[in-house]
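Just one chain follows, in the form predicted alone, and it is written as structure tokens.
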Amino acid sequence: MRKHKSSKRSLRPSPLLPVLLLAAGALAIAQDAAEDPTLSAGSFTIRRFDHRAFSEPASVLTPKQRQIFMAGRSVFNRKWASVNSLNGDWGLGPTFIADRCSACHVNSGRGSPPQSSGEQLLSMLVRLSTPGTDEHGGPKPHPNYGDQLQNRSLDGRSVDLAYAGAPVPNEADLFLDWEESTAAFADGETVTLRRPKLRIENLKFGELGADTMTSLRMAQPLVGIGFLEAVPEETILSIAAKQRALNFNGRPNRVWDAVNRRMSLGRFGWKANVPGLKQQIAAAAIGDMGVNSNLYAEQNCPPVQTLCAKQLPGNFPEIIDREIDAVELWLQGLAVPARRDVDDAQVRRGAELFARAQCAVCHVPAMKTGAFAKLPQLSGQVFHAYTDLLLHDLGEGLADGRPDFGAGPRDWRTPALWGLGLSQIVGGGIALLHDGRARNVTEAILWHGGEATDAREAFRRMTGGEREYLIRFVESI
């Protein structure tokens, strides 16, 4: 988790770093102990650990807020359809990836790769860009395919299943194959790692071109996402400064804020390329479902896609501001499952090993929200998401080769870890890292490189029992 202007400069950590990390972790635990060490998100913590663990409202919501929360949940689960269908709300497409938000975020959880080589991507997408930047300094879209590939489309059928017009072609068919390799621990134990190989077939509007950059992105879990929006920018910048003092290089991403029409600090997305939840909602609506809004009015129809452009829109806007506001409050009001097994000796030992391996530099154990007018109950809350919301160079092994505003080809935002141990229960699977290659915590750690090489190597040198303790801790967060 370190990066320097010169690659020749020593990457050795400060000898005081383990002590500093343990002290910081102990302080966070002490602050919580006055209340309850299981509290992951202050008054937003919930004692629920089944498939609904990521989907429930915080108990502190007012009756009016709860009403809006339920309306937002309804929009999130809404099935969108074409204007020729009565089986859903009008507005889907013309091209899309899924017909509802919950198809990718099952029970508000993380996505998963296809189960077989013949199954198309659903809760994953493929970002596209070409060399250069757009007018705001972000990725430059492909002229024929836009900023992501759409592998589904409207088929032109009317409500009586007769064809009302020519089917709109999807842009391509998207599949994954896997390449395997073996990694070994210092004690001789081996692990099989896998790397996805994107297979793009049946491109409808010409080849992508040799200079086109692609990036696989998996749907992230939504648990506690409101807390990440409520952290003051000063806190995030302060963490970056402290990391630099420890010879680390976490960096904020400055991105285009389409809501406020200015550059802002990025918080969401795998490369911290989205500044706020409202923009995230509207961008996902148009990008993943072809549902337009006042924020993103144009459909995903590049000039060469003539049948797409001729498709009758469902309405304008297809998702109205009030519905976006409701989904925004739904995300902000989601409760967070309590921390588990906090008194277990192995879990506590795992926490010590986590800090000693330097994982806690980037996966920051505790943060605090500031004043948050959109949902005042979020204000002043200590929470334990285990992220810093900063970009880090994770090495060539995880690189997608695609820049995104200030994020380089090897840079990724530190993902939050809370709720990770419930992923299988909530969504039926656990697939980690931006492209779902890691099938468990062990594999995810072993893929870390670049600035995280020392942390990975510390894990690799642990005994089998120590590795198990660390994993148990991560899964208890």
Contents of the next structure:
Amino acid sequence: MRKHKSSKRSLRPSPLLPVLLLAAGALAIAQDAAEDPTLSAGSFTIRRFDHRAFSEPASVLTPKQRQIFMAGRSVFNRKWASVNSLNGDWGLGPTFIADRCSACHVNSGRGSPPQSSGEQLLSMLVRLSTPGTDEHGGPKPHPNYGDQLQNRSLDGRSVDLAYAGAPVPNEADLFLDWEESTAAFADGETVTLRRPKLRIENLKFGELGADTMTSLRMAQPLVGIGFLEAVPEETILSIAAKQRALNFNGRPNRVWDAVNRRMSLGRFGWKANVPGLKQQIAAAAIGDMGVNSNLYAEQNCPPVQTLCAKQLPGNFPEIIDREIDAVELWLQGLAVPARRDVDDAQVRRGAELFARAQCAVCHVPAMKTGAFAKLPQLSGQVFHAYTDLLLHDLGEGLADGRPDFGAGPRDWRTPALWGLGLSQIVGGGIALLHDGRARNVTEAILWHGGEATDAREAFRRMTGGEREYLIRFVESI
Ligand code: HEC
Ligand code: HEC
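Okay, that is the form predicted alone; can I get the form predicted together with heme C (HEC) now?
And the full complex, kicking off with our chain again.
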């Protein structure tokens, strides 16, 4: 077993009872509002389990909303190019990581790490910062490389032949190597774990410097993401209060809200560093594709990158407000696949084990949305995402060492678990955890440390059969 720093809170007064009560409370909400246990997301639930399971419209959308939804979906799938052409919209670059949203969020699902050590990162990105904070209390960008390493650019090689500007160098080439270790269950069975080591080659603008912090991130699945925006802040804070009573330390992130120009509760991203979907879309456009907008007008060209600053301008803004609004409605209007196998005895046993092992303290089984003006049908819906949207210290084994607003170097936002069992079918891969290191649910659980140490240990002590039931349950969510 890898060594994890043991939780500071080891004196837990009989943890099991309150956990079961919390889980039972959550179940009670579920039963009040929705008798059918397969309804993951109330009236947004669909019975579709193929590669389109995460990208279909909820049936409750009006025809007009459906039209905007479809427009948003096509912007999400759109290829950006360096000139106006039939196969792309002008706006890509000068530096970027991918040329469309869907290159990373495959079929609105998750990304995957490169297959070999000679292949560059594609659906993953590397965040960057230096010690200190920016003017809003967020990470401080690197003076020569900004807040993210861009491994592709309009260099006349990897993109449109028609590009007429001077070739712009990429910032660096990004590869992963893997370090293996072995973990053992209490019954003696062993599992090989792997941890990525980022390999940065051909840095074009000097060394990063010893105090530069990097954080590797896997593209997250987007299933049901509108529900996470529609949960009232009070609900999230009240979950944090309940967790404190159980000696857990879930905390909301407080981050800069570029749309409303104030600090807001962070909800999106692996460290909950983005408060709303509109900002997330515009930040992804500029950060990942070099597509500017009214919200982020500046291209990503730190002063030393002079060729970057000299490239031909696209149409400003490269992504217009109407398109961002359409992508926003598309994200909010996505249907969520129904739960599978709810009547299976093993899956039901797995659900009990999930509550007993305290998984449900952080991966909260049920929440209810509040009033949601942008898409009224999302209001007042009970849903089962299995997240609390809170940050937790998951220990040294998963730490990236890079703070992000209120998120510390070992903190991560509990990811939603719904749809996880369909990952392979939807996106062709099941790379779990923030950097895609876990190849299945077992590995993901074994990496839990910090506040989740007891939960991991409960799993390690289970029999092979019990572990199987727990995993079957997780994959049925
Ligand atoms: C280069 C790959 C890449 C591209 C291109 C990309 N994303 Fe992402 N996306 C990510 C990663 C990585 C994260 C997690 C970021 C983090 O933790 O900071 C993410 C997070 C998100 C989230 C938050 C998910 C959650 O559960 O909190 C949304 C929503 C999202 N992206 C939408 C988009 C949209 C819309 C586009 C196109 C405008 C896009 N992304 C383009 C990689 C990508
Ligand atoms: C203290 C809160 C907490 C507890 C308890 C907890 N988790 Fe997690 N879980 C997290 C966080 C935070 C992450 C994200 C960590 C990362 O990406 O580095 C996570 C990640 C996961 C993932 C990967 C999801 C994905 O999309 O990548 C799975 C699966 C998972 N947990 C299952 C479980 C199970 C099963 C248990 C009980 C044995 C459990 N968790 C207990 C907080 C918790």
